[in-house]
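Listed next as C-alpha cells is one chain, alone, in the form predicted alone.
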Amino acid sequence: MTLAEKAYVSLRKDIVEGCFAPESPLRLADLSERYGMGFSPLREALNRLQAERLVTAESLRGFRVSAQSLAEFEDALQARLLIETEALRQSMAKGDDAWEASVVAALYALRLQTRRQGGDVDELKLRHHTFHRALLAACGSDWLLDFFERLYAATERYRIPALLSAGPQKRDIDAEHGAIADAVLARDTPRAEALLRDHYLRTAEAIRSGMAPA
C-alpha cells in the first residue's frame, strides 16, 4: 500500500471503532505523531473519509470526526437494508458454484473465529465483514458494493460502542448467520431478504438502547 493507503486504512478503522469522539478534532500534528507519517498522505486520507462521510471539514478549522445522532443511524440503516436487499437478490441469480464456495468459506472462517477462546477481535470483526461482503460478492454492480462498504462502516461506527454499553445480548448470532447463508445458498429469495433485514433491525434494536439516555 502507498502512504496515502496506509493512512486511510488507519484512520477509518480507528474512527469506525470509536478511537476518536464524535466530533473531536483531527489535527494533522496529533495524527502524524500517532501514526507516523507526514501531512501530505493524511490530508489524502482525511479528504477521502470527508467522501465516506465519516470526516467533517469546516473552512479554517479544519477536520473533525464526523456527528453521531439517532436520527443520522437510521438513516443510514435504512440506505443499508435497501442496498444490501437489492444486492442480495442480484447475487443469488447471478452467483455460480465459486460464489456458492466463498460464502461457504467466509462462514465457515467467521465461525472458527467466533468460537475461539480470547480470539482477535480485530480478526473477528474482519471476518464478520467478509461473510456480509461475500453474500453480496456476485450481485454485478461496483456501485452497490461501493454502498455497501461506506453504509457498513457508517453503521459499524454506532454499533461497536452501543453494543458494548448495551451489556450482553440474548441472541445466537452464529445461528442468525447460518440461517441466512442456508437460505442464500437454497437461493430462496424472500427467506435470504428477510433473514438478513431481520438480522440488522435485531442489532439496530441493541444500538439504539445502547445510545438511549441513562
Second form
Number of protein chains: 2
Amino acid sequence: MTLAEKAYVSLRKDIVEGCFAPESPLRLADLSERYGMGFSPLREALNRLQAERLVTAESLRGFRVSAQSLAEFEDALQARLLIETEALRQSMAKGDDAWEASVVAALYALRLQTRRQGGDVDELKLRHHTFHRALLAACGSDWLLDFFERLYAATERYRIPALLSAGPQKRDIDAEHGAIADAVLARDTPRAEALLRDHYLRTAEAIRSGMAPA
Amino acid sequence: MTLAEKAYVSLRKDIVEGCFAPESPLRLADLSERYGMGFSPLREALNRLQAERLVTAESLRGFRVSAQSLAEFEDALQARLLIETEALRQSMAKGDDAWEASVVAALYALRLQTRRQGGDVDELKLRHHTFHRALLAACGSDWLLDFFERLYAATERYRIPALLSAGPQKRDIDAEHGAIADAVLARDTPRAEALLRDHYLRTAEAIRSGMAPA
DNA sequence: AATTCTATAATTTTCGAAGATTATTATTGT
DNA sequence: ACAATAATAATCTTCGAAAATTATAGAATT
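Can you return the structure of this protein in the form predicted together with the DNA rather than the form predicted alone?
The complete assembly is shown below, putting the previous chain first.
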C-alpha cells in the first residue's frame, strides 16, 4: 500500500469520526506531522476526499473539512432512502444462497459485538456498516453501491456524535436489525423496505434531537 | 485557476470525449508533455477522477482510463433513471419562476445550436448538458445533483461514439426535448417523467445498437 | 525450445526546496 | 484613533530529482 493510499484511509477515517471539526482547515504542515509523510501523498488523498465531498478545497487556500448542517443531513438522509430502498429491492430480487448466508453472518457478527460489554466501538461501527452493505450487496449495481458508500460516510459523520452523547437508549437496535434481516430472508420486499425506512428515520430522529439546529 | 484544476478539467474532458481509449494507460510522462505541466498537478487530477470512477488506479502501476462495457452502461442507465426521475419530481414540486425561465432559456439555446448547420459539436454537448441539468436544478438536493453529474459523465462516454457514427437519425431530438419541457412547465409530473424516461431509453437503444457487445 | 535468472530500462511514488499566493503584523499618514 | 500601505510570515502549489517498484530484454541453463 502506497503512502497516498494510507493517507486516504487515515484521513477519511479521522474525518468521518470527527477527529477534525467541520470546516476546520486541514493544513499540510500539520497533516504531514500527524501522519508522518510529505505533502504529495497528503494532497493526493485530499483531492480524492474532495471528490467524495468529505473535504472542500479553495484555490490557493487549501483544504477544509466539509461543513455540517441539519439541511445537509436531511438531504443525505433522503438520498439514502432513495438509493437503499431501490438497492434493497434489487438485492432481494437477485440475491442467491451465498448472499443470504452473508446477511445472516453479518447480523450474527453485529449482534455479538453489540452485546459485548465495553467492546471496541470501532469494531461495532465496522460490523454495522458491513451488515447494511450486506443487505444491498446483491443488487448488481456498482453505481448504487458506490452511492451507498458515499452517503454512508456522509451520514456517519452525523451519527457518531449522536451515538456518543446517546441518552437512554429507548431503541432495541438489535431487534430492528433482526427484523430487517427476517423480512429480507423471507423475501418480503414491502416489509423489508418499510423496516429499513423506519430504521433510518428513527436514527435520523435521534440525530436531529441531539443536534443543535445549525 | 491552479494547474491541478486545469489538469482535472482537461483530463476529464478528454476522457469523456474518448481521446484516450478505455483501459489505455495514462502515463505521467505522456500527460506531462501533452498538458505541459509537471507530475504533481496531474497526479492530483487523476486522484480526483479515480474517485469519480473515470479512471482506475493500481498501486505502483499507475492510472488507466476506466473500462467500458455494455453491462456498465446498462447499470449507469438504470441509476440515471432512478436519480433523474426522483430529482425531476422534486424539481417540479419546488421550482419557482426563475427555474421555469432557466428551463425555457436552456431549451431555446439548445435548439439554436441543433439547428445551426455545421455548428460546434462541443457547444452542442454543453447546451445539451445544461438543459438536462436545468430540468433537475430546483430539486433542492445537492446529493442528487452530484449523482446526476457523475452519471452524466459516465454515460456521455458511451453516447459520443454513438453520436459520431450516427446513422439515419430517425429521432427528432429537438421535439423530444421540447415535449419534456412542455410537460415540466405544465407541472404534469407523470407525463414529464414518462417522457424523460422514454428519451433516455431511446438514447440507450441507439447506443446499444451501435456498440459491440463487450 | 522453454525457463529461470540477471541486468537494464521505464515508470510510479515520494521528498525537499523553490516559487507563488494569501494572511498577518508593523508602519505610516491623516 | 483609524485607514491605508508596506513588510513579514505563513501557507499552498509546483517542480525536479531521488527512491522504490515494476516491466523489459538478454544471457545462461536445463
